[in-house]
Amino acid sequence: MKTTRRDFLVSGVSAAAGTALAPGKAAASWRKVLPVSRPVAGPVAVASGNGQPAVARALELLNEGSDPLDAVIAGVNIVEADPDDVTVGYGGLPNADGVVQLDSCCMHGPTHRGGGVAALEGFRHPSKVARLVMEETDHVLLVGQGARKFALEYGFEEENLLTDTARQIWLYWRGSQSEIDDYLVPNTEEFTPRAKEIIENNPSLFYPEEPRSAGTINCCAVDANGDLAAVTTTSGLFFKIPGRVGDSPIVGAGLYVDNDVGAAGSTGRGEANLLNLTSFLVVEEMRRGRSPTEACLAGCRRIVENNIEKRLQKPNGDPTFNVSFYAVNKAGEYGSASIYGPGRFAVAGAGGDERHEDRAFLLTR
């Protein structure tokens, strides 16, 4: 048998260590599994509110006995490769510059392994890059252009993932931003359908002094054994400084899963989950004993007790921007919170079809 620079570090390090290293149960005691009170509920699929076609995706091939990494990717696989979605993958809102730049990580509770890409141009699929990075290499995260470079060495084909719909919108965007340059806003006359809905529907895409929307999916899952997995992916946010990287790629961030405890994402403003890695805190809240829904509120009051900066607050104090949580447990108990609401999410199983359920929030706007 080939024996690998890891195979003659380990041995050597073992070799030293002596019977250190022997009682393997031993060393592995000190870990803490939250206790399943009843048998899993599971398959059960959770997402953002534009994950519908996602859970009931990842419904099926869990109740088929699929991996439910292998469901959940499969899940958003649809959304990313979807033009009238212009928050994910292909048609995803571009850059300042007008290119579309992608986000995504996928974590394996069984292995508790992961794998990310950021900033990647000209793939539909970053989830898929994400999940090889996980499995064919031993990093965590790849970025610009080397993420470009390993995708095309697996395989992928590149291609242009800037629709006429999400060019329309960027090119008004760019019209509106300031009255001393050189570009005038469009006239929409000529536009698609799609791109006057959502310029007539979100005033707020094409004024600086609103904060900008950030679109995004998270699936977590739990199959019928009590495994874990999850995956988020996006487009980022809307006209962001290139080269931008959100929390979507980010374990910890933009999703956590612990085997043992549960699997949690997000959406919404990312750099206020980056800076309170709270996916990572909605898992340790399950670990606690609280609900999906509890932990997921929790991690909401964090990210409002932190954003002490005014020019991120209303007159009142409140936040000037949303985030969402969604999660499920080991036991197959499921939930999603948000700081604002009203607001719902989607959700596969545990005794239905795919569907829409109301999440919780912490304040109305």
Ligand code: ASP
Given for the second form:
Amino acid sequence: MKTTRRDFLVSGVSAAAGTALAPGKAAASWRKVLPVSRPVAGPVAVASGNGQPAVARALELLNEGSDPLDAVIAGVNIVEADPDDVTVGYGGLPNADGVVQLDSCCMHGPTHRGGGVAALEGFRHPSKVARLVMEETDHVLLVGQGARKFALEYGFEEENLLTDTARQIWLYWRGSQSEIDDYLVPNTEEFTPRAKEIIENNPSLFYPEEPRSAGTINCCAVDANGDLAAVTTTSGLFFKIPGRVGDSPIVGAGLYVDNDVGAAGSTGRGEANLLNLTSFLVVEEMRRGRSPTEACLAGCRRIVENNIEKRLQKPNGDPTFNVSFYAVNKAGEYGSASIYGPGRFAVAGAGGDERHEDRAFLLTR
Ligand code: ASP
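What about the form predicted together with the named molecule, after the form predicted on its own?
Okay, now the whole complex, with that chain kicking things off.
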């Protein structure tokens, strides 16, 4: 862990005097510590449905004794680099101007530190840049050109993240938005097979009356010692207004970790999550003794209760959008829930290799 020059001098003095403090949070009499009722069930990683390769890698590293943040970041790096996942990193769908802008944040339980980047262009691993913000600066969040400059300074190579597939889907979206502009709907015959597949299977991307889908990866993990970490990384809402920042790079919304309690993270409509800081809420619900699944459901319920704008409601009052949560606690229990189900999330550990399990949910469509 980095220190300031002053910390360095002070710890040098106290070490010399034989009084160096143990690393970790300072003990305070008012601090409530959640009793861990059962032993840690070994390392566990959970992630959104697109995170099976991520939890597999994270578990491998946790079993080798890696720090939980190293494990989850190495896990999501696989998905960030995958051009077929159009919701994250390289190959992510762009904003309304055709530019890929990425959001990410991470949090490390043992040090209670976090870092994030938002609206970052040109780097396929925003989670790695987020981690460097955490480790190399006194800040928590860098955005836009400042985040780009920071990434360049630390040796990240800038590249064009817009794949042919993502560009073609964007052209199709632009052509299908309005009958009074000059763009026609492109002929998909020349498109990549992946672009055609996504266009055919996701009408909600192109028609304003459908709730717009998106995607993200969140990965949360607990190691064999009960230490926790989480990371969330995304290309954000498809065809968003340039500069739009979602929940994914915001500590408390896109994820939250308290090393006494657990870790939680989210995917889905970022605006709803930002207005409730729901990952923080999910961790607080675990602190009150709820299981990870129950805590995730409580987060979903809060979003639905606060969704009072008519434009975001179906005729029966239910939300027009989905949000999902993923959580692990210090004891190695895990869970996931979404507003709308059924759905699946990825998990590895707790008695098995990487797999998908059913999410709990509040409503059916
Ligand atoms: N939460 C992401 C955002 O709002 C999108 C998603 O997870 O679907 O940017």
